[in-house]
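One chain comes next, on its own, written as structure tokens: the form predicted alone.
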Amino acid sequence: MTKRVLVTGATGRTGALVLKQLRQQSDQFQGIGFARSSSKVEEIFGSTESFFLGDITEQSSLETALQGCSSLVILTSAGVKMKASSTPGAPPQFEYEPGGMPETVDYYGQKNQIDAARKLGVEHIVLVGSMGGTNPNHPLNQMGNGKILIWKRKAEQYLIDSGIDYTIIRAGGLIDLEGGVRELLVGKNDTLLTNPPDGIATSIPRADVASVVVQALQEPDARNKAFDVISKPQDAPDAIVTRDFAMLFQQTTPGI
């Protein structure tokens, strides 16, 4: 019997990568996208077939979606923008939508899709996060006054209270390159962030990132773990690509 996955934020560039990857493997998934826009769902993936068309902020189009699914993916985060300067040389300022500060967005709209999975009965989350939440001085935490890895990080916590199976990937610098071509690496507490080995740059391919969610909805080693992940590069001398997915999330523990 395939499982029924629903994917929040799959217009976003790493939730539509998780949720073609899904489909992909429809031997095993029945992918179903949750977005807001219907012409940006249009774009990427042609038809709104298998989406559902709501807002994280509406617990009833989250229950509705959600009818069904054994599990659920959440890809959705508030997204800032550079403010518009008058003045020449002016350091960049940064600013949220109205309606879409990291509050709102990282912490009660993933809660309210965890009490919605809660309510419907789904049997484990995938919560896609961000390095850097140990740290409240972090930059991202000061682009529009967001707090964003704070609220993240009080999401992650919820999550793990709720009861419902999880596995909360913390993944490092995003960049749109080739996956299954590099080692990746699993920490804890921000540990690859602050003492990076070698010196590698913490970064990840988004395409990694996805096939490490559709991995962790398949292996039991990954239930009700928490971890940082990063990749090596392509070329580094002694790396080993990674393609023992079981092995990798025995590397990683429970809690926050």
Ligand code: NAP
The other form holds:
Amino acid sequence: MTKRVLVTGATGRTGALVLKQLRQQSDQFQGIGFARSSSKVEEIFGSTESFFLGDITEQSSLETALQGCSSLVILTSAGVKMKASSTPGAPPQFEYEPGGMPETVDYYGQKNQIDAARKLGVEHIVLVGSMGGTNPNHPLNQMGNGKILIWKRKAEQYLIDSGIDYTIIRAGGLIDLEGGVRELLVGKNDTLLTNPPDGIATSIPRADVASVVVQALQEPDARNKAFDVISKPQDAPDAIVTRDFAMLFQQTTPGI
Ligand code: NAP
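Next block: the form predicted together with this ligand, after the form predicted alone:
Starting with the chain above, the whole complex follows.
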């Protein structure tokens, strides 16, 4: 039987990759998208078929979209942008769109999704977050005074406490490079960020994050786990391309 999976943030850069991967595996998954812009859906997917349009700040649209789903993938996030600088040469200033602060999107928006999923009997939620959340003074928290990593982490704890099976994937810096050609490394508590092996860049292709999400939907060892993930550089001499995701998830642990 195929697993019906709702992907929110499906017009986002990682969310779209997850939905495309799920649809490529139609023998196993029925991939449903959730997005707020029909024109963006059409641009990326060609049509709005198997999509629900709505906003994660409104729980009712999420409840409609989650009907019949056994899993939910949360890939929504507030997006910060650079303000047009009024003073030439001044340091850049950042802002969130009106109504799009991290407290609203990354905490209440995620909480709405978790609450709707619990109400509808969803069995498993895969949430993609970000590394860096153990440091309240992380520069990302200062941007637009959004405290984004603090709100993301609060939502992660809400998910853990919800009683629904969870997989929390905290990615390193996202890059748009080919997936499936690197060794992936998992960790916890930002140790890969503060002390990366061999001083490698703490980044990972979005396509690899998407694969980790899709594998997490299938592998029992990914259930009730939260972990950081980065990739080794493609040309690292000792790298062994990650293909055994069960083994990767066996290295991860429960709890925030
Ligand atoms: P992204 O492209 O910014 O996508 C975010 C998605 O959230 C978009 O589809 C956006 O919709 C949607 N969204 C925002 N507010 C919404 C609302 N109120 N209702 C419905 N949808 C809403 O994401 P990404 O760059 O692939 O990142 C994926 C995740 O990884 C995020 O949680 C991000 O914080 C995290 N991460 C990022 C980095 C990095 O280097 N950028 C590093 C580590 C982790 P629209 O398409 O309509 O705008």
